[in-house]
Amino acid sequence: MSQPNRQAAVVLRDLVKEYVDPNGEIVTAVNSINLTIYDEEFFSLLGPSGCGKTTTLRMIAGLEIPTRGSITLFDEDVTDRPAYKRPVNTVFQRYALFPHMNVRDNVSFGLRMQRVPKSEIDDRVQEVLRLVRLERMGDRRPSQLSGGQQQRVALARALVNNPEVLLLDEPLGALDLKLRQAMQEELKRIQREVGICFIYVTHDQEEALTMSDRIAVMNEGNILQVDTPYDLYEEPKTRFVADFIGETNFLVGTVLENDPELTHVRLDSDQIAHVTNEGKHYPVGERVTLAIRPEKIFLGAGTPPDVRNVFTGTVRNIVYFGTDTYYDVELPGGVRITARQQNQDYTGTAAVVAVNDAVYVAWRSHNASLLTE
């Protein structure tokens, strides 16, 4: 995804972080990553625990020193610059508020340490409390606030120093689901209003998809794909990305042939699948994995839709999730595939089938992706 006329806020070049474990072995936490993040962008580093995302964030913050490589902030090399001299601030999962101070004093603490004039401190604190919607709670102490309100105080304390980049290390991890979802909307609103670059670390796919302009998916110290939420979900480049972002069915097979629009794959279950190739030809005989999202699959017991991929199978399990129902279907050869159907009323078209019913599963050729790794 190109970013025309956008200034680069953070540029990482060949960035490496290595540690020595207790046995004296070198462990690579971040493996020669290259990444450009733009000003005014909400950018997320997404991946499982131990993938290197927090280490990357800490190197940007100046809290970890890279083994090799460089870090540039707004065209200035800050690789060797200490944390307090970088134009960034960090919000952590543990808010570390001073319990004996009220909200206003917690937020103003950094400004007072910098000996900013009191009149300016008062104006800046009031403005940032308005931004996080805590302007009437300045006299309360952290113990008198909810978890979400404490998170907003920590955010205000970071923003009041006017950083050029705000770093957030899983700041919503301690909140319950409903509050976390509400805070996702708040964080995105605040980022748009402030107009600076937010770099957000999370292992929660929904969080990243909900808030981000772009996402870098990491695993084992490597960046596997950088894309918009839509492109990551709809066009994953690797099996790991397809599996980590949302839910995916994987069907393994061998390329039979290519034509100008479709690649034809003989699945290991002996069915033939057809996938839109967008002009990319795969070598005949190459082993590939077909990825198809459960919600892209039609399922029913009647006449199947007019699409290229139609297979028969048997329902083995049904799980009701309120808005959706999941159907576990066994295809010939023992291959299992999951279809997700939205629950609708009697005028709708959602499948009404039972366990052990014979059904069709079908999908359009452009709704599947071919993965070669």
Second form
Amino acid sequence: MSQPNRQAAVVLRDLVKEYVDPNGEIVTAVNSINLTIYDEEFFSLLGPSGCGKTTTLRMIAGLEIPTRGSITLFDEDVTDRPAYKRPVNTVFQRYALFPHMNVRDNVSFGLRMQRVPKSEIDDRVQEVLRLVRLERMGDRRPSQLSGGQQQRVALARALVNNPEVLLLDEPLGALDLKLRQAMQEELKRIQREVGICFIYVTHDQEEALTMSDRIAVMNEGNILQVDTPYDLYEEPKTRFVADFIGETNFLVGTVLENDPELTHVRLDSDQIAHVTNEGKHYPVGERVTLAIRPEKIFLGAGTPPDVRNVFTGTVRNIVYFGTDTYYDVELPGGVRITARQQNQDYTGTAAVVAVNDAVYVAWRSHNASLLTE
Amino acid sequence: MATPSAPLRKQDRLQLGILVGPTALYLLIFFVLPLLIVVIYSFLRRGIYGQLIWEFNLDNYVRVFDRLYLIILWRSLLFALGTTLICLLVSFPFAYYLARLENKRLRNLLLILVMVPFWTNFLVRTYAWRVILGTDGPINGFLLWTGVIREPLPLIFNDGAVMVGLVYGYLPFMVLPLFAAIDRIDFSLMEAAHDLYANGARAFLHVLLPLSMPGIIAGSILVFIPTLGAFVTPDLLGGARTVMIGNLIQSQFLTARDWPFGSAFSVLLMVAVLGATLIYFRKGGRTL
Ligand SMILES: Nc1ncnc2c1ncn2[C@@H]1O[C@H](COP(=O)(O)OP(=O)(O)OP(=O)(O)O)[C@@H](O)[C@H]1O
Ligand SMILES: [Mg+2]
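Output the structure of the form predicted in complex with the partner chain; the preceding block shows the form predicted on its own.
Next comes the full complex, this chain leading.
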């Protein structure tokens, strides 16, 4: 999604970071990434452990020197600028609060280093403590605060400097689930209030989906896809993205033919599947993968709904999850498909479908994605 | 924060006795009793032949405040402070380097090297300095050979030589606690400081230095106290005028045979050191 009315806050060009490991071998942590992040945007870097998220963030902060490539902040090249001269601030994963200072001194640290007048410091510290709801905690030491409170101090300590970009490295990683969810909302509120660009590193896909305006999915130092949460989930471009975000059924096959709107695929299990192609035509005979989300599959024992893809199979396993139930269905030819049904009226489905029952599985042709890699 | 102390159960008391008992007994016999003797002696009088006269008086303490002795006390204080400061300045970069060293084997090797001097007797090592600094020692030899000087430099039997000897002798006592303290510091705090607009110098001043304080305090105390009472080093490396309190006390006991006066001086030294240490602790906060 392009955002023409917004200014580019951070531009990464062909950014590379290589480390030399103890054996003298070169490890490529970040592999020539290109990325434009806009002002006022909540942007997430999402990917599995070790994919280079932290390294990317640290290069933007100036805490790591890129091996190659350039970093631009609001049209200024900052590639060679030391961290203490960059108008960005970081919320570190383990907070990195100064243990020998109280909350107020922690928060005012950046302003003191910039030699902001004392009277202004006091006002700004008070204001930012109000923003993160810690007005009464100013005199406490970090060790006297709960994890969530320390988190807020780290946030306040960064925000008080009015950075042009705020960098957050898995800031909620150490919090328990309930607190995490509360802080997610809190972070969104604060981002809307201060209206600056947040670059948020996480390996939690749900967190990224619910909080971000846009997400970059990374793997092994590469950026695979940059999109809105909706497009990332509904239109994954690679098998990795489809698999990493949410759950997906993968069905492998060969392209049979293209209609103006539909591409027909012969699955390896010999069924024919139909997928909308949005005008894109795939070479006949090409190997493709169909990705279908479990919740988009209809399942039942009676008459199937009127959709393009209907197959019959046998229920092999049923797992009850409370809000929904997962049905593991085996199609002729041995292919497995997982269908997820909401338990709006659980007794209904459960009464009809049991393990080893013959069922239909069906999906609309626009609910599957065609992946070529 | 005071934790309310619950009355100890019988079993706990037994356990405490077993654990603390031996040490307490040892300290009582070999530390507290001799100390008590010194304190008592300091109030006695010396007979003509150096014998003790059991007559309680404060004369010894009055004599201590003689101008001559005060000068010696003052000089000793300067020596001790100077040694502590130089040790601190020399040790800090080294301890920092050690703490940051990724290569753990090299790090352990360097730590062992710091402790190697302890394998040899202090007296022997101080004699070695006499050779090194001597008129026909290697330093003068080298300088004469290169032609930088014509006459050997007077490197020994002066205050400078004493300082060199003291710094050399007590450096490990500074390095080790400093290393322990710096090694405990989370270095992401330095990155946080840089991220918050502090350049190297200011990050050092506002983050690294305060967090190293426990090590600085411990190291300073460990160097300051023994150097203040040092007598071997000034004896072997110092000139005729380089007398420190340690030498004075030693001569009172061994040469002048004025045990009461020597005791009074010892007690005073102890009180002074104790006072200085307490003030130092207060200043450094309760970080230790
Ligand atoms: N200082 C370093 N020396 C050598 N290799 C490093 C160094 N820092 C990171 N790496 C390597 O670079 C790769 C990327 O690391 P990075 O910390 O950016 O991952 P990440 O995506 O943040 O992972 P996580 O989710 O676990 O925090 C990893 O393979 C890591 O081992
Ligand atoms: Mg990381």
